[in-house]
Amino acid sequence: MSFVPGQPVTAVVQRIEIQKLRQGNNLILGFSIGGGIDQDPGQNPFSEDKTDKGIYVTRITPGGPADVAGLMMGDKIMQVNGWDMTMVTHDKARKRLTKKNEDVVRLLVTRKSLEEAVKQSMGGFPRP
């Protein structure tokens, strides 16, 4: 997915909820992220598009909240809780994720097989 910053963006988008597992004084959400406004989206493996600074998934603990509620490695994140993600850096990002007063974070992912599934259902019918 590639957008031009300033520009509405449109994507296929899947809804996660994430229940943090609390342990002792730290609420675990058991994934990693990368990526955001300050960093090199070169680096980003899951991008096609190398100028995409968005929030993306690194990781995912196997078994972990975020596998729990279906979380995948390579999702990109579009809202945390209600809160934009396109232009954040990565602090930011770390930041929205983390806080120590919601113990329920409720995403809005996009993931590139959603994308292709709604392409794919599309291809069979004329376009208005």
Second form
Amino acid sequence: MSFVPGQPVTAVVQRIEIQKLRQGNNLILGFSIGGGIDQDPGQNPFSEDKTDKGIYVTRITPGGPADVAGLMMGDKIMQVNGWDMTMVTHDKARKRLTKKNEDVVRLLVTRKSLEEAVKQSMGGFPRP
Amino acid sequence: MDNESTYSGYSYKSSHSRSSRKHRERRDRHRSKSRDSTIRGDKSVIIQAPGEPLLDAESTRGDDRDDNWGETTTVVTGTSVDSISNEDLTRISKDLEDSSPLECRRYLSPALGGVLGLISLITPLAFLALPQLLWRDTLDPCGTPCEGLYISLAFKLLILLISTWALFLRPPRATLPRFFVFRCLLLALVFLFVASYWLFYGVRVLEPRETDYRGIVGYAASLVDALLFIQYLALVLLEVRHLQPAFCLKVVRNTDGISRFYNVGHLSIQRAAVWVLDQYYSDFPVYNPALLNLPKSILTKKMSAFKVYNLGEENNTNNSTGQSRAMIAATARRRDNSHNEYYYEEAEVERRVRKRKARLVVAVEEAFTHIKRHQDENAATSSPKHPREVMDPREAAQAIFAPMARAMQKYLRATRQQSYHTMESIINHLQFCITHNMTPKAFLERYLIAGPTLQYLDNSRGRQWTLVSEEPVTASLRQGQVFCLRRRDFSLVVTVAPLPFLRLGEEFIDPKSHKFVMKLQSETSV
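Go ahead and give the structure of the form predicted in complex with the partner chain, now that the form predicted alone is out.
Now the full complex is given, and it begins with the chain already shown.
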């Protein structure tokens, strides 16, 4: 999932729709994020390329809205409700996810296993 | 400025009028009560347990001798040929009661120790000489082995002599109230040794006229060895044992609360007291009674605000109690603003002191520019053109003292130090600073900071301190003990606390393990 500067990023993504859960005064999604352009990418345990400064899912509350929706630990979030997440600061990412007036967030996430799955499904059919 | 001029023998008649001089003397008389004889200095410290006679009979082997030799003379010569004023009289009487009387008993113990030491040094030589003198013909001839023993004996005696001189023949610095247990032990031990050796010698050698001279020489050599070992024991007990710190003493002066902490080893209370006093003279700033109390204006303001009027015709006897009670009740009810006044008064005083200090510093700096060291090389060239008068340091000091005198006097008055510095002493100090090329700042250091008590002493007489303690003063220091060292105007309260036991662990760090990463990593839950 590395990117070449100047070239569009291509990835196989999964669309995940999470309904926010109201807990007291807050709307929670039930997962934790890490990463961002202002963070140290070398610390990221989930990324393949250690220079990737994208936003990754680091923890999922079991039984929470994210878990129910199918989000998995280690997913890289590419878009949130249409907003790009590949080149944002950590705080901006947090704000995009926790907007108070939105009840639902639609994420585009990518993970290694998706690529593998697509490759496998395409691998048997050589392109003409 | 010249409070003590008559005392110091320097008859200085000021140019001020007679009435102002009388006024000054009256003021000084009033102040002489508060002036402690911390000004006059001493060489030795006498610590006296309460109710005990001054001396202990066995305090030393020459170490505790108090040299009060100068006391009788200095008191008498303190009065100059000029008339003795009342202030001199009060001062003399205070000196007499302050200084300790010269007693012959004090010298008994050093004399005893000296005699014992002399006897123990002579004894081996006597052991060797007596057979030779008395029955020389019947002695077995003793060749090389004896000569070897002679040499070793000679050197050991020499070493014994030198180390005795180094360790024990030092002027004593203090007189302790009770006898010094370790010293007495050592004296007793030496006496026992020497006596038992003499006894054996008398019975087994002198009586039967022993002919084995080599054995006798060996015996004398063994005595010298034993004396060397006793000296080693003395070294350990008297000098080395208390070096390892074991207790922390907190010393607080009761008048102004100045405190210090000291680490000492295992000592008895009286030895610890002597040690604390040694440190006191160089660590504690001098006790200035003038700086202690709140100005009277603040304290008495409360009471003077009310006047009680007697409206009835009753007799006055039972009215006085009624009056005082009424005043106390009234003042208690009134809102107490004295802290406010204290705050402003203190700010005012500080401002005044700072202003005077600034004036003093400027005056001194300017005065120092008037003077310059005279170089001899330029003498030939400069003398025909500018014949400058060459002065010695004393004259130079007197010459530049005049412009700064007034500023100095005002500053000393503002900081209430004027009783510690006479004009004479200031000129002496100035002369000292000029001689050693000091800058004005170095000259002023003595007056701007309240120095340790030692700076204000002139070492002529002994100092009388009283050790007040609930436990016997030869007891060893223990946790929680408290004892006081009392002087006439103030006392030092000493509290003993043990130093904590240290458990030192070990951790090895590989020098290659020092690695660092940037810490810009955060995880937020949403």
